[in-house]
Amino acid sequence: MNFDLSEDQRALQEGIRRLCEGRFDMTRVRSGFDTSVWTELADTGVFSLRADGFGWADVSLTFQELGRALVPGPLVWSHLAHGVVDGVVGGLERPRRGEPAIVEHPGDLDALAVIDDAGVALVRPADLDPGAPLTWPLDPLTPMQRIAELPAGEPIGDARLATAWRQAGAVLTAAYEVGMAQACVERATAYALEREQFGRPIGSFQAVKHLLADLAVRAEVARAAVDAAACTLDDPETGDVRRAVSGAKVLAGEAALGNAKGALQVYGGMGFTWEVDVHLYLKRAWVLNTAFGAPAAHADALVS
């Protein structure tokens, strides 16, 4: 495999990252999602860029501008769905016979992608019965609800498609978290520089600069797995799909987590306030390993 970006990857992955510097900086960010955030994405191309020609590791590539950005919204299951299903979509994992389904930005999805063994069915917002929303979600941009019973509802797809789903499902989540930990690396880093003790920048000490490359060094070798699965997808013969993808989620995982903590003890007290953005990293890295597989699944599928 040739990991070098071409200049067409090079061109997509500036115009993404100007596009999120652009139009979401922290501040919309922090505004959480709605209808216009999905509406500015979707008329870039960003949902549709399978349908235009575009490959795996492209698509790969802008979603990890977009977690690089912290971009909220239900993007990886609009991506998904797009050409199935039009409109917001959200999705799950229907969760087994008795427990409660956790569907996250109920208010603004127009249909919710359900996955279970059978296939993937399409559930109307309207056919949910009244949840209870979680008042105090694990991420503040990312507000859910607790449906007791989901409906069967509408098949728009075999077990194939399931499979399908999942796997690229994972690898957008995984892209998404290289993006968050590239992000940490660079914040904590202008932190370290700007920060000053004992007349010095914290940079400047031996024990932060260790910190700082335990940072840079996850999160790379977190992108190599995740441009190895999206590269796998792309072209099956190159190697194990499964395996690829497995990979490239408890890398992607371990990084965005890591990464985030390590840079809150960078920041120090201050990482913990609700001023500084690190705080919404980690929370967010929480919730999307929880996405498309737990770490310890994906774990436990590379050594079966």
Given for the second form:
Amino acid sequence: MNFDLSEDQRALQEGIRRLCEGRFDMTRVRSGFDTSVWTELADTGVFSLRADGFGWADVSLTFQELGRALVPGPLVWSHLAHGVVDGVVGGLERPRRGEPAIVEHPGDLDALAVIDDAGVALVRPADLDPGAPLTWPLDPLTPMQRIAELPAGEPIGDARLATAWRQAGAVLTAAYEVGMAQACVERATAYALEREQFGRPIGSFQAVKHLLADLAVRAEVARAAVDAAACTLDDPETGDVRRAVSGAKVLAGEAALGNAKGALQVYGGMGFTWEVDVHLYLKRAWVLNTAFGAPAAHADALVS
Amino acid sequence: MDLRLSDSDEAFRAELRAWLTRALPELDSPPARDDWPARVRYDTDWQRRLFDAGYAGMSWPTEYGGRDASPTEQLLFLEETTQAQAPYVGVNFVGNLHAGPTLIAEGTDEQKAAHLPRILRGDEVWCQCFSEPGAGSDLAGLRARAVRDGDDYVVNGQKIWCSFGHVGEFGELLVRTDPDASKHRGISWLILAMDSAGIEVRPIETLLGSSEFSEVFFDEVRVPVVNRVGAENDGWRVTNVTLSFERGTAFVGEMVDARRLADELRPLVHDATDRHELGHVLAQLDALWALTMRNVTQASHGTPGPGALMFKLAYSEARDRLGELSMRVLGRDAFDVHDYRVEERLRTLSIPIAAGTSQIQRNIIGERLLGLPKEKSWE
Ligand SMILES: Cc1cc2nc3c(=O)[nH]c(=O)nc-3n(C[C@H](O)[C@H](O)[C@H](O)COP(=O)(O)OP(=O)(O)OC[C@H]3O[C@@H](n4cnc5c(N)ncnc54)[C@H](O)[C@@H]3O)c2cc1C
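Just the form predicted on its own so far, so send over the form predicted in complex with its partner chain.
Full assembly next; the chain just shown is listed first.
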């Protein structure tokens, strides 16, 4: 048992962090996803990590860093689909009959993966009815389109693949969320050290200090859950995959949302502006909480 | 990064399980909470059995009779013994986990020889006399005074919340030996024989209705200078040295119990709110188990990470949620404290208070981990 990053994993984490700092600063991130983002990540090997011999624990660390930097795009789906479908792949759970589908990044996809209990199907963007783009999407960095009826698509895998993608997708989404939660701790802490009121840094006030301590703990506990889930995917005998995956998704979702809101409070009036990045973390947290199973559904699954 | 046990860890676990299967049926049923003579007999008898089987002092160095087990083995030991519902460390807590390690690190050869073997065998019960009515969170503000008189210190003052104070034979005693020095500088650490003349121990009734801790009054109590551990006025450092023995396993037994309780609630939750809450609590307990493995791994590499300072706060909150959920789920069945789930709800109310309150934990996390400034004026 060695539940800490190995030397190689530290190097990987460091490498991805540097990549994000160098190429995906907030100016770039705020300009949204396009194929150049995908190509740069693909060239670095982000989507092919598994094919290149890395484990889920490594992929999870990578996604933690991408989340910390809030790199936009259908990154989790593109990772899952690597080796099965080429190009920019988005995806979603097939909505219940009669409910509209909301497709993310509709203008940038080469393919759309659709999961249901029977398996995974692939829909070509050309076969989608044009639908109605959301003109005011909740998350400005995740453009969306409402589509009345999703085509059946071409099956590419059975129920086993659907389960595998659901589990790995939940873990990678949770990893991304943990990175977001950590970024909120770092940003809010930096602001609390710099911003002064009553003649001293606001981080010296216990009300603020204790709030930040809670954010830090929430991120760290969720990170342990995510790392454990990724390790369990790598070596299923060491635990209960379903339980580990659901636990990670519950806690990481809560951490991303709770920490963005906590950070917003620490920033005061600045937190309510478009200029400060916190709202982007908060809005993404709401979006990701619906992906690969909402926390409430995973909490339910843990009890049954 | 992995969660797989090594072959030698698996072998350790198998051997321990086999021993527990033989040893546990030989025990009498556990005594009532308020039958202290029986509790002392029961807990120290178990300690003796652990000693005879080579499981006493898991974390202690072998030269002092310990097993010098790896942190993973310590974790497995606590996990397995709790899962098998073996007796808790009970009255042996302070001796095994606090006083013993302090003597190992800072005691003289005579002090070690006098106490360590007896602690390991269950022959000696210890208690901790640190807190005072005026010095709880602000422990370094303690005022119990020790004045040198020849080969003795003469101690006057009062201690409070001394767990096992009414059954302990020895106490870890913190006293002020230099009232003029700054508050952390004038403290000394003494070995106190609890039967010394001038000591009065008054048990305090807890909200469980039993007496787990006591007030201790000192009236001209003579403590030989040879019982001082570490240098005079260096007691604050001595106290903190012990903490470095903590390998991240402090709450393992607690967590095994909490998970068992949470699992037992599964069939009892029916409405959606309670199900979601239980799911959350299960997720938190699993995550805290993972965090424990991380802390244990990092401790064994000699590089404690942030999780070590965060654990108690996070566990306090998860355990409180579990406690509230069990009360809600039990409904009117919760009115009988004989139900151990109700007793547990009451007992665990102390977790966010004892050994550093949750507010103090947040100060520590904010200041030591996040680097936020101290609040002015009082530090
Ligand atoms: C079950 C149990 C067993 C114990 N066993 C022992 C033992 O064996 N030996 C021993 O010596 N002691 C023991 N203690 C004492 C324990 O360590 C103290 O109770 C604890 O440190 C808190 O001190 P206090 O009770 O004086 O509370 P106080 O320090 O008076 O705190 C009261 C409230 O004020 C808050 N507060 C205080 N200071 C600050 C601050 N700076 N910032 C923010 N909030 C603050 C606290 O968080 C708390 O909410 C035990 C306590 C319990 C409950």
